[in-house]
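The form predicted on its own is given below as one chain in structure tokens.
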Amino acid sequence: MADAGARHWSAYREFWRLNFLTLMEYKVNFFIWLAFTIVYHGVALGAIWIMMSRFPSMNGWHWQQVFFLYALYMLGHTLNNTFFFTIGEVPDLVREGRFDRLLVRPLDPLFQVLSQPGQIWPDELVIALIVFILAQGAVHLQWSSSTVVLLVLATLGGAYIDFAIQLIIATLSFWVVRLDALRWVVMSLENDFTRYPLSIYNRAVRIMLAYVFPFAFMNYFPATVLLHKSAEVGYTFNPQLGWLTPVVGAVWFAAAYSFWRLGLNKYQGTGS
């Protein structure tokens, strides 16, 4: 067991070493990607600012609080992108027949997917931290030990929620080889609907974001605790739901990983 752990850790360190070397070799590509990341989130924040300029309050949420909502989402989402982003490559690996190579190597296939060399760098996570620092200042967040604990749990739980959903989509590729449309729909649902308070949507969307794809646990429910919100116009909820984010993340990851194992057992290759 110890040997297996040492083997995995050694491979993971090599993964980040290769990522760093790739970054150094293609510096221009890195800066282009960094610029795109800044523009992408800048546009998202700009859209929030324009919307809040027209509607200064959304069910009691002012622009500073909506800004905080997006910043909190960014923490978990970018943490997932930093460490688990390559899970999205599974459909391509399956479709091109390259996934079969992972099955004959002495390391866990999922670990290999997550640790394959690429151009992953925590630039987006750094940007998320900067945005969050600005957002917490805008809402005058009241810092305490419980605030720190909740932020850490919400970030980790949010990352696992994000990862679990992407893992489920990746696993479906063992049966349905091409899933670009489904992945795009889920990503759009996550990116677009998590920007604003859950309470502004109708009942069907609230159920979708809280229970079907629990993106609301990544930012909305933790934010209601951190900002001391107990009820909103036309929508009542238990503000302590924010503390359940790590539980929801753990449950979804356990279910996603079980589904992944099932998919591996049923996988027969694509014939490439």
Contents of the next structure:
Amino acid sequence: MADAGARHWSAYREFWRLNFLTLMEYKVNFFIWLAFTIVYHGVALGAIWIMMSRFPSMNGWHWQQVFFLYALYMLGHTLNNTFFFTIGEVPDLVREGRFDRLLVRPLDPLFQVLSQPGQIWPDELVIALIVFILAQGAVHLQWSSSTVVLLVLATLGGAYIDFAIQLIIATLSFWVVRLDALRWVVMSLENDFTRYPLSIYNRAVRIMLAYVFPFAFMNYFPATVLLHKSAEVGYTFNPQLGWLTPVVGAVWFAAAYSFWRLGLNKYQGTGS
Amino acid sequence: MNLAPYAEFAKRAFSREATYRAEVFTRVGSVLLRVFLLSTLWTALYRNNGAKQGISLESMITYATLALLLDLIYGVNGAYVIRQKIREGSIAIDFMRPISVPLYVFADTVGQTGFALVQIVPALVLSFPLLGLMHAHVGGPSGGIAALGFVASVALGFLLNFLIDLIMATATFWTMEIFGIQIMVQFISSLLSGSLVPLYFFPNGLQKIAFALPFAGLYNAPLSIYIGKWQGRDIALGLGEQALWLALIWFAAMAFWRRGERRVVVQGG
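Form predicted in complex with the partner chain, following the form predicted on its own:
So here's everything in the complex, that chain up top.
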């Protein structure tokens, strides 16, 4: 067991070393992707700014707070992107038959999916930190030890929520060939609907974002704790709910991982 | 020039897409989910702030729903196959064939778009009861001329979209790393075309810039005609502007393509 752990650890270190060497080799590529990341989040923030300039009332949240909401989302999301990004390649691996290669090697298949050397750098995480520093200044966040603990838990839990949903979609590819449309809609649910406070939506959307695809735990619920939004117009929930993000992350990840094992067994069982 | 082979290419692309039946369900389902989500978003924003820029909530929901249906058409990126062909080198074989590669790719795109159009029908029909649940609905076009203008404008938008995709794919002749640039342009376009937020809601300065760019011809032009934001002379002017951009971009795309082609021929791939 300890042996398997050591084997995985050394493979993982090698993975990051290769990523770093790829970065040094393909510098232009790195800058293109860096520009892409900046444009991507710039467009999202631009859309929020445009909307807030025309529709300034978001159920009592002003633009600084909506900006903070996005920054908090970015932390968990980019942490997920940095460490678990390649999970999105599973449908391609399965379709093209390359997934079988992972099954004959003496390392865990999910681990192998997550450690395919490529063009992965923590640049997006760095951008997220910069945006967060600006956003916490804009809302005059009150720092205390509990603020730090909550932020760390929300970021880690948020990354696991994000990863769990991606893992479930990836697992579906063992049954369904083309998943682009589904991936696209979940991505849009995540990107477009975490931008505004959950309390502006109707009940069906709130339930979906809080308890089915729990993206609201990535930013909205922790933000209500951090910004002391204890009473939201037309939406009542326990004001300490934001502390539950790591629990939600753990539960959803456990469920997603069980589903993944199930899919893996089915895949190996039929030998397809 | 014999166009019969190209008609056949289009038909084949249509049949090829039609084999992915399961994807039709997920795609239509995803459009419906987005229709639902966006209409709740706009309803909430209007309830909190009232109507803006003379666009009623009903017009806004119509706008958002049609924009999602247009996504199905514009989402077909037929030119993307060029990137693969250049990467694998099979483009050299295509050059030896007695066909025009851009025209072949266009025919393929037409076929794929034909199949996308087929999916629009169930998506639209199913969105009626869905919006009905929220006491909202998709309004009809603001008149007969608006209906015709809308169809013409979507046709121009389709061509414009194809040429933009073609230009991006052509860049593969110089660099393999177009994927990042391509999605970058897509994201900028998603904002500046009015597909997410109508350009009328943009702050003044930015609005002027967005109206002047070709991206506005993709969503803003057809949808402005449909919801009656443009009428009479404005429709003619809007269509004229789309056509002008189309001519310019067509010219640029063809010139760019010829340079790329020459690169392969001269260097021998």
